[in-house]
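What follows is a single chain, given as structure tokens, in the form predicted alone.
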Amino acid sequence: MTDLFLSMKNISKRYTGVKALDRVDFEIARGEIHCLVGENGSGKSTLIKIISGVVKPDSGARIEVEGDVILHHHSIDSILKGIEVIYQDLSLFPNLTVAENISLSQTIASRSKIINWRRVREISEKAMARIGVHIPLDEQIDNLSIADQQLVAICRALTSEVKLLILDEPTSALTRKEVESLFTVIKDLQAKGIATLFISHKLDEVLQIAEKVTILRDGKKIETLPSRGLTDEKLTFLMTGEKMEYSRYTIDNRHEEPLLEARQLSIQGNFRDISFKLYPGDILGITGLLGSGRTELAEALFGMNPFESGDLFIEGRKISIKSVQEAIRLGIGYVPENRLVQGLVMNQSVAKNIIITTITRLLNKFKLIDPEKRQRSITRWIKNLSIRIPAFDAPVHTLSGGNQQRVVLAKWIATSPKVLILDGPTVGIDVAAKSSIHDIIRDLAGRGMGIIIISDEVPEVFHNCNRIMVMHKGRIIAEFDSTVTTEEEIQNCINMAS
């Protein structure tokens, strides 16, 4: 009997003139930890959907699961064969309890008109025992951290006889400590003979957890390689076909007046005694674990949750920001981490999303939007930020993650801010798009804008910020000058605080 669990040959899929996959071969063995990488649009999502039976491949494909040829592959066939997918959104019911979410599939499968609550708890406890986690069964899902929700989703998958677990960007909202916990779970599953297919843009994590890595580019498989011996640089080259150059951002601007100065800013329960200066051309990095107060600080600076004590100055003038409107008027822009919920109106057009922050500047004497001004503004920002779109009126949800992030940047850059706060500017974006976003940020700083980057990716702040602050439990515990520090020193500071 072969150790091969899944074998796919000659997998192609075309959508209205676009070839999402082009004669891809893929296989994964029992108990193997395999990572799938590639830029947005490389075909990763399509391949996952074909494996899970959501999408049918074009003719000529051959799929075998445990040696059996699959002729008519549907979602239910995939589940019955032991294939489970956990997508980024986790597909949990926030208003139900942990036990109800974990046992849901089994409860539905029983077709009983009366719920056996003892059975619900037994199913949930058994699933959690398989990976050695303990989460209160009666806790409502929306009260849990993202990491615990991730574990609940895995437990739900384990209520069936899962043999291949597919995790789509499972670490995008996890802290480093939570990532390590998830990796422990994945290795425990491996010890039980369960294979994992792991999809991620975070190449350091790919190299840490994977035994094998398959690289897709433009719908084609480039290579499948053992992870041992691979580097970030080699993976990036295989994914993009280009060699990425990483340089450090430095600037000597301390003789200038600060654009923004914070003195002892505090909000009870969020952060306290936050002091820093942001100069023209600065790219100030703020890093630390999730829950350190980073996002709360950004929201306070933008007037979403005004600080309770301390002083804030813009260009030497003491100010008080009580609302978002005041922040915008004072020259502060904010790109939130969750662009899908807070940054964009997903069902509206690219054009409407870009002009939403500057509508008042586009009005004519009759207080109506001037069509020519509107068109000039939209065209300008699409061109300046190289946003790839099929049409101005295309819904923004149809764009790639990198292009969506460019739209968010465009709408705030259009306000001509003095200070731009970017919370997780490259979350969920592939390596080439990340590099492009970083180039835009550096260009803005080069024009004298003060920029704050909030990120839990140490390489991101190390390479793109001239100063880096580490936050922990609502306080700044260390500050680094990027010219006289290392990634390891910053990461060790974070690890020691956790």
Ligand SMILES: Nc1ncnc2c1ncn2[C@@H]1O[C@H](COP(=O)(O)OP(=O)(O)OP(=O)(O)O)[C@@H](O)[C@H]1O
Contents of the next structure:
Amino acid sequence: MTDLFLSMKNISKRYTGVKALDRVDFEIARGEIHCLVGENGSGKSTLIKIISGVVKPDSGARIEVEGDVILHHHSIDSILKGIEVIYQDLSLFPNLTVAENISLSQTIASRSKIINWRRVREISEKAMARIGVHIPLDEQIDNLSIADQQLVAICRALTSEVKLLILDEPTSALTRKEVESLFTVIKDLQAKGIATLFISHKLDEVLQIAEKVTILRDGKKIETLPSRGLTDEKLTFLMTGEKMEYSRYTIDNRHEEPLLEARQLSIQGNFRDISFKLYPGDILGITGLLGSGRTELAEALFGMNPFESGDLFIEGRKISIKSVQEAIRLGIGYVPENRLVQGLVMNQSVAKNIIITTITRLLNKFKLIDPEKRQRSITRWIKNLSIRIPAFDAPVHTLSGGNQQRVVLAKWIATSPKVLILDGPTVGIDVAAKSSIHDIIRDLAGRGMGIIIISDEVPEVFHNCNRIMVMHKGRIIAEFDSTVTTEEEIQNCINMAS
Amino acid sequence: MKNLFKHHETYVLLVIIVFSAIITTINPNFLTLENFFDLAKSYSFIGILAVGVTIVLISGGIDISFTAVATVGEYVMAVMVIKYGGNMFTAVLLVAVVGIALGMINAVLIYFFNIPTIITTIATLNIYYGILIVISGGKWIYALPDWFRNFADIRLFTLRTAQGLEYGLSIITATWFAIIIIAWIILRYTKLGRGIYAMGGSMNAARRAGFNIFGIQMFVYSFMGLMAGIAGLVQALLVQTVAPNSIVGKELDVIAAVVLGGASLAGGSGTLFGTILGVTLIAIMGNGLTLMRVSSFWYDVFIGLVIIISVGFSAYQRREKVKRTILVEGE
Ligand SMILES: Nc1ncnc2c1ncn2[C@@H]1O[C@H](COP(=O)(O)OP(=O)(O)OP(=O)(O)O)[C@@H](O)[C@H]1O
Ligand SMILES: [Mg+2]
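Based on the form predicted alone presented above, generate the structure block for the form predicted together with this ligand.
Entire complex below, previous chain first.
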């Protein structure tokens, strides 16, 4: 086969406690669009890191790029071979400008030791023009939204003579529309002979774009298949080895007193006249496009960005929430959207991260942490959320992305709040884990908790919520009862608004 | 105009102007060229160290050991030139070699043992300084050669006061300015300089992007060492005695000046212009309080207050910025 770009044989990687990859063979042809799927912790990111040279495979591995055997030691080796990676965490420089971030690979690759600022701008402008985006060149990265940051990362990858573009979960922070334009870019690149390898948990997207799909399970390669003829169910089955059942969530609770009631909540420029009631046992879905004000609403309810007008009642009592501490005291929990930035102490152990919010409940009569209670609490959460960890004391950053997300969830669920707000609870989580997280959410609701799920994914809110509100431009434009609506109806409502 | 107020530097500059105005109304001697040239000379020592510290902070690290490096460099230089003779060139060479060597040791320890920089450099501070005290017995050196004394008085140009007193731009101040310009060029216009910012912004991303992390760290800590060596020499020129215990203990003054200028202890941000302002502010406060006959004990209290206000203010600005981005996305 002459048109093979990358060929990897016998790739294994052992970390203390886990075998992240186990004798995997893998190849990509020139200009191919290839997808890598698998459950959280199945080794996808690790495989990519080996391709890029950030992680060294165990001995016995053989990697060829365009027929040359390469000894990967540094990421610069693979960059020079035309392999560009956009990592799950984007790996941008938050303190530098858009232009510098985009042109950086070029700067490093160039032989000159001097920076030419005019060229920096030219390179960035050219890269942005290539995919038709406009982001202010002098803006600092940490002032951008995640979606824009992602575009910057893509532009950066396009500045060099790229032959293989690797994207680790590129779509998890993008709206549907942005995903479509990303796919157009990928197709464009393909026309230029550039191959793309990408990881995603959204199987419908995988089937839409990929020509070939490789499935990993527990570090082993299950199969590489052409995507034609594959279905969601088949893929899920290959990934997990089991069949998924979807059921709906319904509950009859209107006779009770509402846990939370909002009347005409507003914040200038964020959202307006938001009114709703949340009953015990409710799972209320809030959907709508990114930027519809749903995250801002959640932050207001959690005291991060207090609302300016309107009234809020908890169990019939009128309250005002001015700070996060107050919100927590009133029994409100919030799992933020951006799992990597907020909520985790990355170099502390999984165990410590989980118990951080509930530490006062684990004290013994001397006000010291009771080791037995601590152990029980940790084991329980790790088991309940089936968090896959190398060891109890492994630092969080050694976990796969999806497993980190579960730790965040565990941390907040462990506080057993009255009202739990989950913003994108399953972004970046594999299908099997998704359903286990949904089960946990239902179980919590069943015990009288009121839950608000904010999500892009209509199927997610449709299947798991008994009521669904659609937000657009800061207002609630529609409300559905899930027993009398359909997925299509909700989707149409969103599409019509935009 | 609006852009101007996004920068930390603008606020420091405003504070400097306000302070200067207050001091001048109380003691008009403050706002004289003579006083400024004097101040610039005596704060060259802190100023040179601050350049090194700025670069270390931008790279995401911190160096505490520079006062010890300065002391060792100064002492070795003094002993050697007294024993073997020499000239200003040998003196500079000596402090440079000692400074860079000790800085390189820091870099190697930091890179290979992967110990937090603050811990590494606290340890090396004690080691470098301890060894010097053991070997030297803590003896002061007064008998510096004549050429050394004379060098300190060189001025690039000379002016006269109405009373006929001479003053002007000292060669020491000029050295400080030259260092600032060189460092500015490195930070702004070289791959290495941008690598330092990148590494400070995200070590992981820098490694993935293909920067040579060890090389960058080697440069950063050697440069800090070089600055410390030169600062040691400047100190000897300014006071014309070499006292092993006169520099160690000033670390925090220097770091305070740099942080005042907007460099973040978290790495990735900071500018030389900010650092110049930070040093200026500290100098003006020290000098101004003296001119206003305020007890010098108040000086430390003032510095502490200004740091808290400055750091607190930047943190507040950052929070406001986050709020603003939310607002934009909501519309
Ligand atoms: N530095 C490390 N030290 C120890 N174990 C690690 C390290 N990095 C990854 N692992 C382990 O290797 C396994 C595979 O991780 P990897 O990140 O490749 O998963 P993934 O397929 O990308 O998952 P996700 O979909 O959640 O991102 C996981 O069990 C993870 O805990
Ligand atoms: Mg991953």
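Here the structure is a predicted model, which is why all the values come from computation and not from measurement. Positions refer to the first chain, counted from 1. For the two forms, the rigid core is made up of the largest set of C-alpha atoms that agree within 1.5 Å on superposition.
Once both forms are overlaid on the rigid core, the distance between the two CA positions of residue 100 between the two forms is 2 angstroms or more. With the core superposed, residue 112 shows a C-alpha displacement of at least 2 Å between the two forms.
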